[in-house]
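One chain is shown next in structure tokens, namely the form predicted on its own.
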Amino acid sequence: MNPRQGKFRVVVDEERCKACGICIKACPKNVFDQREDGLAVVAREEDCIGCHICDRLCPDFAITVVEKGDKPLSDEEVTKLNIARNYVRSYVPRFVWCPGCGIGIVFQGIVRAVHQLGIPKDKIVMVSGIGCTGRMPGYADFNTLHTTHGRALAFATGIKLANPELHVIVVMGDGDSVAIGGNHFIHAARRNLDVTAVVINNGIYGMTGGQVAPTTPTGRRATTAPYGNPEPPFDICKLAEGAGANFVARLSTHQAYMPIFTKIIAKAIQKEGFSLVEVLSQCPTYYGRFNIVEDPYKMLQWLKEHTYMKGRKPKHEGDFVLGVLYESDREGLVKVLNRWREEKINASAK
């Protein structure tokens, strides 16, 4: 028996499961089972090792896992201890996200590198443009921006310039970002805008019907590529570094439930100058059902098949390497913009 099992209580929150079976699927020790609507129970609690893999990759926040302590603790008072939840708008009950969809996951490893570095919520600033991404913001319990489609860096540019001691993360979807806003996104790196660009990339545009990306995969299906797309897809992480940014990272949604996933989108935000983390998301309701599965769970196996970080070697050709891909420590726009004012100010004073 495993030492660590017995000390953990688990709660799924009813109201807020849709049902996508991740977490039934995802337990190493088989802590739940399904109801006959779909929705998860637990069903073996003293099974549970506290390895989190459940409600890290709960798109939902539905699930929470503590540690046993000495006064016994009902549902209610365990959920409350959910420290994803606690940067979610009071009012928001649930999300709109399709179940099982990967931007949820995302959202949940912002929050928690915000609650690692300790940066008080009226500290940051979270900006969208359109699409399944651009709900986040709506969700969020920060400074919050719902912009036009494309347009997201555009005005993080100003909030920025306007206030350099706030944090901005700029949330896009991969269309949103490289396509319409392909522009924007090439400049903000070139100018090392002092921002975090979170871009979820599901190879995809979910929100408006299931057409081609610009990061679709050659080959693979779309509503506006019945037959395959026989387009190249863009490489985001190439892009940014190409375009100058200082931090360039791609992760996957099927390591969200290890330390690496918060630490890179951590440090991320930390980074002076332009910041980007890529993270490649299933959607299971357009792309996974045109090209892989419809199951949430097969298509994070799929990531974790198809990816490897950097440093090792890959099993298939076309796989996606992850990890810090770039780094340098260029002066970010902020500073520039800094130093220049003062040396006219000085010049102007002689």
Second form
Amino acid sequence: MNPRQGKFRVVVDEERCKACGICIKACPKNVFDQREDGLAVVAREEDCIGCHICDRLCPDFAITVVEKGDKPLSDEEVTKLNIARNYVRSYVPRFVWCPGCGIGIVFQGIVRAVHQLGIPKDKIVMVSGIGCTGRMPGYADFNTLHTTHGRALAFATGIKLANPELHVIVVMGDGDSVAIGGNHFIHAARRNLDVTAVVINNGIYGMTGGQVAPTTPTGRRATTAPYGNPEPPFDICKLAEGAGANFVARLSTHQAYMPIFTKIIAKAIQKEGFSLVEVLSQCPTYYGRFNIVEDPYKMLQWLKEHTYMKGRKPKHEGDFVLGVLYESDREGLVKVLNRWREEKINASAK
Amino acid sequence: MSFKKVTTGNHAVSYAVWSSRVQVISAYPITPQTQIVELLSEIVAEGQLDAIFINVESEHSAMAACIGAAATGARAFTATSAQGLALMHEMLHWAAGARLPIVLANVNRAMAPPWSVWTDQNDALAQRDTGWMQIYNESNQEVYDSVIIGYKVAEQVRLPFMTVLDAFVLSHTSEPVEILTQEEVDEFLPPREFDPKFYSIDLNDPRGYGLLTMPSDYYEFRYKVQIAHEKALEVYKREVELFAEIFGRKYGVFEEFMLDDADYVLVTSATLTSDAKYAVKKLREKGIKIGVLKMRLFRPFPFEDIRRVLGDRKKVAVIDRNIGFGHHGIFYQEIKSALYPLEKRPPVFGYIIGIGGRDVTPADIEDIVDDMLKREEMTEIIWKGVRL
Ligand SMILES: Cc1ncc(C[n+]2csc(CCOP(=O)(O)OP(=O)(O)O)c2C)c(N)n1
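Given the form predicted on its own, corresponding form predicted in complex with its partner chain:
Below: every chain and molecule of the assembly, starting with the one above.
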């Protein structure tokens, strides 16, 4: 028997679970059963080894795993200990995303990174454009701004330069960031604007129902590419690097339970200048169903199979490299502007 | 033979684009329009329509691509809604100024913020002065026919044409629509032919388009757009008559419902007209002599016809699903200004309703009529049902 077994409390919040089945399939110790209506139930809590695969991969923040203390805790008490849940506005009953959508997984990664860094909620501004990803600021208990499709970085530019004290995290879909908002994206990188851009790349326009995007890999299908996409996709990371970003990393949602996931997001938040974290993510409803599989867990497995860490070898052509892909220490825009003001304007005024 | 198909307003647009033998389609997805171009991309991919389908990175580019295509003489189409239409705004001016007969279907959706996907007319009406013709629809059949008529008129007067349908109430709701056969449509709207005489890019006769003009010339360009609009009104009237002759469906610049002997008139547009018609039938039973004037053609605006039909009524109520901020409902402004030159004119009352897709019912319309009957003079905007 694993010595860690029997030491954990595992609670599934029925109100939030959307029956995507990820936890049930991902748990290495088979702790969960599936109820008739699809919801996950904790069937063998004593087998849990506290690996946190289930709660970190849960897009709905529905699972809490904590070490047992001296005194027995009720399910409600356990749920109260869920760190990620403390970053969700209290009036949000559950997320609108489809069951098994990767956006909730990335959301959890972001709030856990903020928690690790110990930044007060009020010092964070989360900005989004429009799309499924764009719903995140409706849920996050930060200062938030839900803006127009493609323009999140332009709004963020105003926020950061008007109040440089704030940490600005911009969450965007792939369409938001590099289709309609592509121009803002390259210019934010070029200027080295001090914000953290998290691009959730599901290879498709999710919110409008699965149309082809500039990130859809060649040959992949979408409602507006019924025979597959004839065009080549963007490499978002290379785009950011080429345009001048200070920090460029790519993650995949299947990694969400690994410490590296939050660590890289945290690093991006701390980094001066423009930092980009692209997270490859599953859209089971459209991209998955049209191209790979509809099952969210199998999509995660597909992501695992088709990605590799920097320094390793890809298994197939077209696999995606993960990790911190580029870093430099160019001065961020806020410092540049301050220095400029000091050196040029104030000096000439004297 | 034409056949009936139960279809949504969105797909009625797609079928009409297919029927019109459009050659270039360029679009960016946006709710509630997306289904229009999704079906078109299938029709094109299956080889049923010999067209190029261009997936672009924004609505601004979609209209730009249509402009490029139309400038080479191709029949071009795009569809959008709300934010997408607003983003196209610069290109809308361009399409009209460059005198290109592009057809655009706009599914009326409320503008953000706050975000909404439901219907109102501010998105399309904000494009009023771009030089586009505009038509508003009450049924999916009107939607289908408007695209075909749109190309026919647009290509003669060389102005772009926007057909407008309500989000969800039409876009996502199925109704029986008569779909014409290709031969039937071809008879009314022949396939587009390359016409190097005009604005077409012709390699044998290279010209420059859109160049800088001095104040000595620019003025006349604008004058000509206005003259084209004035001509478009006649061309539209002629074409809908021809359409009626061939297909039996008669459209005017507006529709008159129970107006012959009406003392009171409700001026409406788009789908809330159906509620108004229903209410008017009931009010007639009570002995109130009332009818409906449903606006269809908004640009060019049919001033003369409005004066003729509304001039000697007792009272007119204009129902707007839009608001011209700082002024009044937009149809209200236009109707009132049309009546101004008349010596004797009815008082006109302006009601705002259904903004952001709030439901409009026949009972609401009856309330409006009650209210109008009591009023003597127009004093304020009346916001029907607003929560204060
Ligand atoms: C100007 C404008 N055009 C189009 C839309 C419609 N629209 C909303 S979300 C979206 C795409 C979403 O895809 P992506 O950015 O990849 O985000 P996801 O939904 O996949 O998270 C589109 C086209 C809009 N809101 N505004």
